[in-house]
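One chain follows as structure tokens, the form predicted on its own.
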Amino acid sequence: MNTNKQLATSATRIASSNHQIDESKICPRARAIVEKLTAANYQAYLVGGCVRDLMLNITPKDFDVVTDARPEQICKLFSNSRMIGRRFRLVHVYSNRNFIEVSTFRAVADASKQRHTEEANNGRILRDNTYGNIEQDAIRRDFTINALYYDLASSEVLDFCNGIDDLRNGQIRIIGDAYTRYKEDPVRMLRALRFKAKLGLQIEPETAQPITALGSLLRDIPAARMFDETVKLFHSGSSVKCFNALRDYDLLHILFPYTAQSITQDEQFLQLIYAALANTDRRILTGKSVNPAFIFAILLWKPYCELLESAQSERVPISETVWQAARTTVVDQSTLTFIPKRLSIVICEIWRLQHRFHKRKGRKPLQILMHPRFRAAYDFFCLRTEAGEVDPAECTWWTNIQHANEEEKMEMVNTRQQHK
């Protein structure tokens, strides 16, 4: 029996002739998971951002599945799965290194009465594993445009919260009272800004109004989760717009206080940030790889330089001071947005190489060319040139030596003094 036919009567059902979703854009792995769940007599739907993007004729990057099966039942059905999470217990169903996230219908719960729900004093939900039905699941989602469900069996979109109307009107509307919903999960504020930037939608007034006032609640979010959300902002393909939105809603100083302070004093640093973000957007939109370390290196460059300047001493070698300033800058930022060690090493190496680029005589330039972080550091150096921090002649020299043959390289590093 296919229980997807037992639909909630309160849902607005949009037939395929009205939503015109291109099913060729649906991930085959997600489809297979839904079909296996329904074959086992569970309800299962595509849900959230993937349905929203399909409605906008965008090929979704990620697909999520929701079902009435409990996490333990999902894991029993899929041998290649793993249960994760404490705050929200989910199941990842793997295919090689990739996975589809499968969640169980949840209900809005009273933390004082439910043993599966835990709430902090400030209203933030710490743990929420109170299960429910599809109608209850819809109203506990964040925004109406994310409370859309796609029934693969009937090719219908199920809309419980007027999300279709908001999507067609180009607006982001939170489900329920904005103050309450942001306090439950302050990260929803960042998600609203990301959707605004990425999808070109407007945040409707009642949804937008509390963001600036409640921004400080983001400080209570675990730093590791804040890192993930920050990467989503700056790797959305619309990082320039995301950065501007953070400034407009007075959230930049919450996520990057040292950066926010530095850009008020240094217009050149602000231009460097914009140049780097625009470059990142171009790379993402053309399918090129990006490394989160690069954006963090850009955003923290001026705070690092300021710390380096104040820490310099005649009695301490410059190489040691550079490393200490770099490490301190990264550690300070990590209290807000945790930076994994593998990325912090890359950030520090990019910064250290900036000082070495000024040494173009002898064997050192050839050693720099062989450094594993040379390309990232060189790109960083070029952006600094674009922002007016570096003499263009220096950047040109490093560009030319990369394309020179061995004989030309030796001539360049041996004759530098003649060209000064």
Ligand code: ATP
Contents of the next structure:
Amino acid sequence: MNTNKQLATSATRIASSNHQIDESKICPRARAIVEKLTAANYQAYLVGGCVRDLMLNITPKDFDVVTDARPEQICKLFSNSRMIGRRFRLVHVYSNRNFIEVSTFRAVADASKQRHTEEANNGRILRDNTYGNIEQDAIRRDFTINALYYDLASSEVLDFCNGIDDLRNGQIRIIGDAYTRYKEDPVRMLRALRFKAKLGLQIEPETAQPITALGSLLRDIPAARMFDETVKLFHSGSSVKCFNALRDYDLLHILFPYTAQSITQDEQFLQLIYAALANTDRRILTGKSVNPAFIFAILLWKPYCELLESAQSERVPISETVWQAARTTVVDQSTLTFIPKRLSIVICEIWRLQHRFHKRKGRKPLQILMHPRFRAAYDFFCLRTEAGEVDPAECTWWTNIQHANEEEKMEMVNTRQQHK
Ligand code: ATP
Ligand code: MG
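Hand over the structure of the form predicted together with this ligand; the form predicted on its own is what we had up.
Shown next: the complete complex, the earlier chain at its head.
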């Protein structure tokens, strides 16, 4: 019995002859989960970003499954699963250390009618576990291009919100009234900017219009979620475009007020940011590792330097001032985008090493070379050089010492006339 076909009737169905989805791009684990659910007589589809990406011939980075099975029923079917979530209750089905997210069809939250929905007085949805059918599930998604379902049994795409047309016309269109949907969840504004940058689409005018005016609502979002969304923006592989979009829509001063303030006064700092973001995008596109600490270290560099300058006094040793200014900068930013401790330590170490790079005599440079953050700090130093902040000769010295043999190293750290 094909459960999917029986129940999803009112969608536009796009047959495989009318779309170019390459099924070899579909994760076999996601396929297996869908097949197990349908074999148990539940409806199950791939949904959201993965279908959008498949339609654009992009290999999705994650796959989401949606079903009419309730979380408890999903858990019963998959022994290697865990129920998670407060705002949305959903299930992670594990294989080894990876998991696929499986969620139950949900309806649009309406706090006045639904006892499972909780809304803050500014319209933000706090909890939303109102189950529904596939059509209801489609219209509570954010954008039409993210509300596509893929039926693995028939290889058809199911479209309830005209997402296919929007995708083909390169449009990001919010489902429903833009003001209401952004008030329900302001993070949707950041998502719109990210998809625009990453997928090269346009934000359709009515979807774009309220963003600047409603930007301040992002301040009410828990800082931990804002951190996740910020990392997604800057690790999207299109961070330069995301950064420009944040500036264009006047959201940079909401997410990074100290950064926004500093760039108005310092063109060189803006150049440093662009050089770092372009470098991050290149690293991501070539499959190299990236650490969010690096991005935060860049974006907060000038605010940190300004604080350091104002805090410097003859009575307090510089090493202490450096540490205090670094801590304060990170803590201040953390109220907006929470910065986990493991990252804040790295950020502070990268900054501290910037000062130590100017000391090039004696044993200190050799200790710096052994520092666990040397590589990140050196990359940072190179970018500062590129932006015109550091004397290129100093940077070259640090490049050379890494390639020198022991004898050459000793000579470099002992040659006094080279030092400032
Ligand atoms: P990507 O994974 O490439 O960042 P995505 O669209 O898959 O993009 P996810 O966060 O994985 O984003 O979310 C999966 C799907 O869940 C989305 O495609 C969308 O349908 C829905 N969704 C995610 N966040 C929201 C939101 N804030 N409001 C409404 N629907 C959302
Ligand atoms: Mg996704």
